[in-house]
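A lone chain, given as structure tokens: the form predicted on its own.
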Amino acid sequence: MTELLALTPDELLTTTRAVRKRLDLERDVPLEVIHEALEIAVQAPSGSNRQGWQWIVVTDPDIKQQIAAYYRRSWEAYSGVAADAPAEPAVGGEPASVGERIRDSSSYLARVMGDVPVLVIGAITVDEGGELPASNQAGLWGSLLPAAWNFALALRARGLGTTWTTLHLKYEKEVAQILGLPANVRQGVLLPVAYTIGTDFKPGPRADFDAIVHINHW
């Protein structure tokens, strides 16, 4: 059992952040740690307890680079900025806005995705033909989201980090072919996993509580 950080439940829940620039690209991640975190991940609830999730753990450098190439292509199309473009300096020396910081860190992740020690793809099994429901898909993905969050929490408790990413799904079929996935296994998330540079994460700013909580009616 990997040694855990000394975090209270509330600290674990409020300091598990989306980690991009603070992923340690130089430190190896033992598969045993990934297995521990995934064992906790699959304790999450799923619709009718079907547990239809699948987890593809990628450590092969060549496969990671192939996936990263599709991710980077998708990021550049989405952002309109080349992944290797330098970050724009803050105007007038002012601190960068939250949006600018996220954009900068996302660009960085697109640039280094193939160098992250482990890529974990969370997927879910669907009907034989592999088609997703034409209507509301909340029930389907609601069986994967809690498990992915459990995984992130388990990583944080062990001094590792990740971030929820889906940009590679623009090339889901190409990535599925690289990984040899059956047609009825549909990808939902790509989680780049590494030890974090430092473990001193803090709760993030959030919208005014009273503006988002409604009792009995709007």
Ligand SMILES: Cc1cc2nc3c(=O)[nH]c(=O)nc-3n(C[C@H](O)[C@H](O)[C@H](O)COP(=O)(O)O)c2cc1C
Given for the second form:
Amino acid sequence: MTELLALTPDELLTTTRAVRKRLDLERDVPLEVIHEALEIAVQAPSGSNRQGWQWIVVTDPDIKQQIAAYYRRSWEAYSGVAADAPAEPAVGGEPASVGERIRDSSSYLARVMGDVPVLVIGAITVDEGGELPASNQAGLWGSLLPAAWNFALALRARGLGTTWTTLHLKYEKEVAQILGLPANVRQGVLLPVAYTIGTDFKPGPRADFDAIVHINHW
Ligand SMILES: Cc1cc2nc3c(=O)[nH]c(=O)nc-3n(C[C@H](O)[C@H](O)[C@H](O)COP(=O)(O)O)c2cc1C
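Since the one above is the form predicted on its own, can you give the form predicted in complex with the named molecule too?
Okay, now the whole complex, with that chain kicking things off.
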């Protein structure tokens, strides 16, 4: 088994960040590490224990670049700027705001997505025609996303990192075609996986706790 970082459970849960600029694009990721993390991931719950998840692990440079091109196109439409546009200079030497930092690091990821050592797509099987259910979609996605997050946690425990991404889903059909996915396999998340540059991560900024927790009534 791969050596684990010395993190308490709470440290693991609070320091598994969206890693973009600190993905090490130069260091190879052995497939055994991905397998190990996926085996841990699928200990997650799923509705009726159906375990309908599917994991597409992409290491082929050409296929990664094809997926990355769709990701980048969607990112540019979403952000309204070209991924390689220079970052706006900070106003009056002010430190960049959280929003600015996310934009800057997400534009970086949009540029390098195809160079990240491994892309992992988490998907789930649905009915034959491939339609998503008309109601209770939480039941469907709730049977994939906890496992995908467990995968991110298992990666972090091993010194790797990722960012949860969904922007490629604007081109879900095109990416499904690249990967040869059957029509009834629907994608939920694209995780670019690499070793992290350094392993020291801190808890992230979060909204005021009292504004989101409701005891007994709203
Ligand atoms: C449903 C969902 C979709 C996301 N999509 C993207 C994405 O397409 N690209 C990206 O760079 N980050 C994406 N993110 C990452 C968020 O920006 C990140 O989780 C958030 O900024 C918190 O980061 P932190 O945990 O490091 O504080 C997504 C996160 C979630 C939960």
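Since the model is a prediction, treat every value here as computed from it, not as a measurement. Residue numbers count along the first chain shown, from 1. In this text, the rigid core denotes the largest set of C-alpha atoms whose superposition between the two forms falls within 1.5 Å.
Colleague: For A77, decide whether the Cα shift between the two forms is 2 Å or greater, given a superposition on the rigid core.
Modeller: No: A77 shifts by under 2 Å between the two forms.
Colleague: Taking the rigid core as the frame of reference, how far in Å is the Cα of S135 displaced between the two forms?
Modeller: That residue's C-alpha sits 3.0 Å away in the other form.
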